[in-house]
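Take a look at this single chain in structure tokens; it is the form predicted alone.
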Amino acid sequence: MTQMAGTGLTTTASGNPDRPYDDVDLSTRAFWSTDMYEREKSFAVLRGRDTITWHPPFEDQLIEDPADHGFWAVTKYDDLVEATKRHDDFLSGPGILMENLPVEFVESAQSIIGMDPPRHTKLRRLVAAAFTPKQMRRIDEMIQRNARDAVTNLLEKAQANGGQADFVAECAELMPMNNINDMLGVPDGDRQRAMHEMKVATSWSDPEMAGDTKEEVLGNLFRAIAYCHELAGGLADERRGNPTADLISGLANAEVDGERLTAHEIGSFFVLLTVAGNDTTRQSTAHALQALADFPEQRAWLLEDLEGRMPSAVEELIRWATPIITFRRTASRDTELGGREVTRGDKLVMFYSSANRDERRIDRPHELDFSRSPNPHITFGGGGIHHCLGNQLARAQLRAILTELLTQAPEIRPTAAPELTPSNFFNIVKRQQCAPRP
């Protein structure tokens, strides 16, 4: 390995002199084990190369593949929405992951995610369809609810326990877990069931969540999958025949030119919404409440007119957690972005993460500012096809317990430092000890 001057890039196995890899270091697990403002300082230097950098594949994967040479890291808030909007250049299909995983696993859970045209946009279609206006506004009062449950029962778990709970099992993971499976018609019972499936299945890197070893991990993932898909079968034959307002109904009803999604395609949707759905709120109200401790002057502008000032304390709230970390694409011919020569079948990974601080096009990045106007975080995506068809129930799901939880207890204090969860794609909070004091 030869290090190449001033260019802080190396020469590497990858047996490619115009192409070494970046002696930044984004593709081991030591690196995914560091907290994000950690990560920021290689994100940092990545983004003063003013161009996409080339890196060894991801260590240690539970799928080995010998064609793997490396990925393009996409840090750069511009070139990231140009990769985003490039759908024919950049694919999905071939994985949305900056791991390998296996192919069936991919297939069964990613559902629009990970599709290209023209079948995204047929599914795409299909499952907007389910999203009516009579469906979102029922969806409101029911977060409303959900919300107001969540944050009553982490104080009474506190209370039975010396005044501190576990904010994210009590509170964070319990509303969006309600509202999904509310939203979806999951009864009770069944989603307690399917909430604890997708933790394992969305924390392959967590040796307490999915096993010690590769085959174990593998195992306990695709279990994961089958339950969730099995589940969402079932509950969308019996919504065929016997329709109810729920969103499983909708799926299974829909049609578009006289088309309806097929099982697999419903039970993948399943997976999707639940992972998205409940993963991601649930970070973000995480991440929020250490935000609101770390920062208490932004706690005190948010409190003194908070159904004013909320709207814009979401939009912040979301660019600072950042939940999903890590979007890969897949090149489909010979192409160029960033001013590199990317190939055909080259991975690249866009790091959110990354471009939700770059100093270009966010201004003071790394001050939390709950007044930050305008706001142009890309944490839903940069635009085009895959922009995220639940941004708007995201923002609802936070500002709804945000504003609960600062209602029934705005001296909420965490009591310990977050304990994470490595991962290289979603911005894991694993538990967060808190005193509520209402």
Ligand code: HEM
Given for the second form:
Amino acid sequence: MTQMAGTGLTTTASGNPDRPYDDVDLSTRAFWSTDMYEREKSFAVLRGRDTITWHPPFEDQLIEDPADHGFWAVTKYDDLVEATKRHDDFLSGPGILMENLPVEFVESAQSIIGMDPPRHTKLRRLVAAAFTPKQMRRIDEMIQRNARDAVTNLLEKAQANGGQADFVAECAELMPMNNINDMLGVPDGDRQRAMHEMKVATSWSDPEMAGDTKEEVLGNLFRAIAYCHELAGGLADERRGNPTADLISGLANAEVDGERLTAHEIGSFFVLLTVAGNDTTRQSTAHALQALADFPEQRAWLLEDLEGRMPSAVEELIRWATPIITFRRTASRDTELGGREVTRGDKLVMFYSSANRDERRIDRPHELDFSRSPNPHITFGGGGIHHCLGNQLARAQLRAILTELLTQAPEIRPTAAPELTPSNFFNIVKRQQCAPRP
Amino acid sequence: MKINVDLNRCTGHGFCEGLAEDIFEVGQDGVAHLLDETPGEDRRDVVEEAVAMCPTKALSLHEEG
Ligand code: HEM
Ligand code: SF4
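Given the form predicted alone above, what does the protein look like in the form predicted in complex with the ligand?
Now the full complex is given, and it begins with the chain already shown.
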């Protein structure tokens, strides 16, 4: 059990053994190995309870704690927004994942997303300027170029391979990788390796990516993180004296309260930006391909005015995909949420995928509607202090790649079912065979 | 009306800039700056929305006079 500095809360303990559990299963591997449509059936039942519900801890975790009795599932839209905005009552510092992972791993990987004010405030400011709406317009040319290159690569690979290619590897992952690494200042070669290592680091439930036994998985997670810390440390050292116009130079030369960031802090920030910058946008793009195939009338409507209709189509596609399924908070005091008593130390898990299909706030939530307006989805968070730093970047990238794709390959189709990685954190498509020009 | 940004609270989220780019701008220092401290009455709705949305409650509105 590891105590969190200052709060007296631990990263893993939660709740008490006497509280009865809800009978809807959110805690087994079997549940999290199904797809989002199957899982939605359970979330619909839980939203029907009209409050938060108490569940056993995820089964067979990498770190077991006998004092971990479970978590509150926040499945309603309004409860999720409220929990997000009450950042003094519901902390991020004790942990942000549904599952218990080794504290050293978590501290090397999550940086500001696992911090509370005042440290969160000071560190987030260091990178805020690189992600504003105005800044996105300044880097638009880079985003367009990286989108074009990704689509061109897909078409070439498919042509060389009888008309088929893996959409994830040959297209969806290339654009966000190049954009975030152009912003960070990571050279070609290193950026591919960093992306791969972070796939390992976020796939602890996938034997193919992370290994079969707990020992193997833990070893691979730590090796992946160590690689990124070493890469970031080297680049930061290089640029401390010779800053270039990129985020690593910014972090290497930044001072907070008169002190430089430590190598560990820079490494951890780098891991967060690499994971957040790569994975979520890759997943959104991959899910978009399937959605376009599943809803041909929406695709046809979009193609009639690609430029004019793309912004609202992108909003709807990210609602549909909800690439981040959960984040956790921990109650800092005895309090109340959704009419239920929450005890200090209780874990709460917010289910973004569920809130995005809450019929109380999203009209006809099970229909993909590119013309949806307003579209109050909470895919990037419920409007709190951790609200997605990269939301403007993600939106600009998705507009760019889908425009490029539907211009160059308007008939593109998936040719097999997506291969998914089981996860209660990311909605991961590992591979997706497609025919760009069927 | 006059807008105030509490720079101890502002975290540079840019919700405000997203709503009214001509009034708010997150600078290189990672906090919001006012391009127009005293926008006209016709902008009251959007400014009030920014005040309500700001996740750190860094924005406030003062009536002049
Ligand atoms: C479709 C793509 C994306 C989705 C769905 C997404 C989703 C989210 C969510 C749900 C949060 C937490 C919000 C909360 O706790 O209230 C978050 C935080 C964050 N996101 Fe994203 N994100 C995406 C793309 C990106 C990109 C491209 C970046 C680029 C670096 C990024 C960087 C971050 C960072 C750094 C945080 C932590 C912010 C903090 O703790 O203050 N995200 N994101
Ligand atoms: S929304 Fe609030 S915290 Fe964000 S930049 Fe504007 S004033 Fe600062």
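Rigid core (definition): largest C-alpha set, two forms, superposition within 1.5 Å. Positions refer to the first chain, counted from 1. Keep in mind the model is a prediction, meaning the values are calculated, not measured.
- With the core superposed, residue 213 shows a C-alpha displacement below 2 Å between these two forms.
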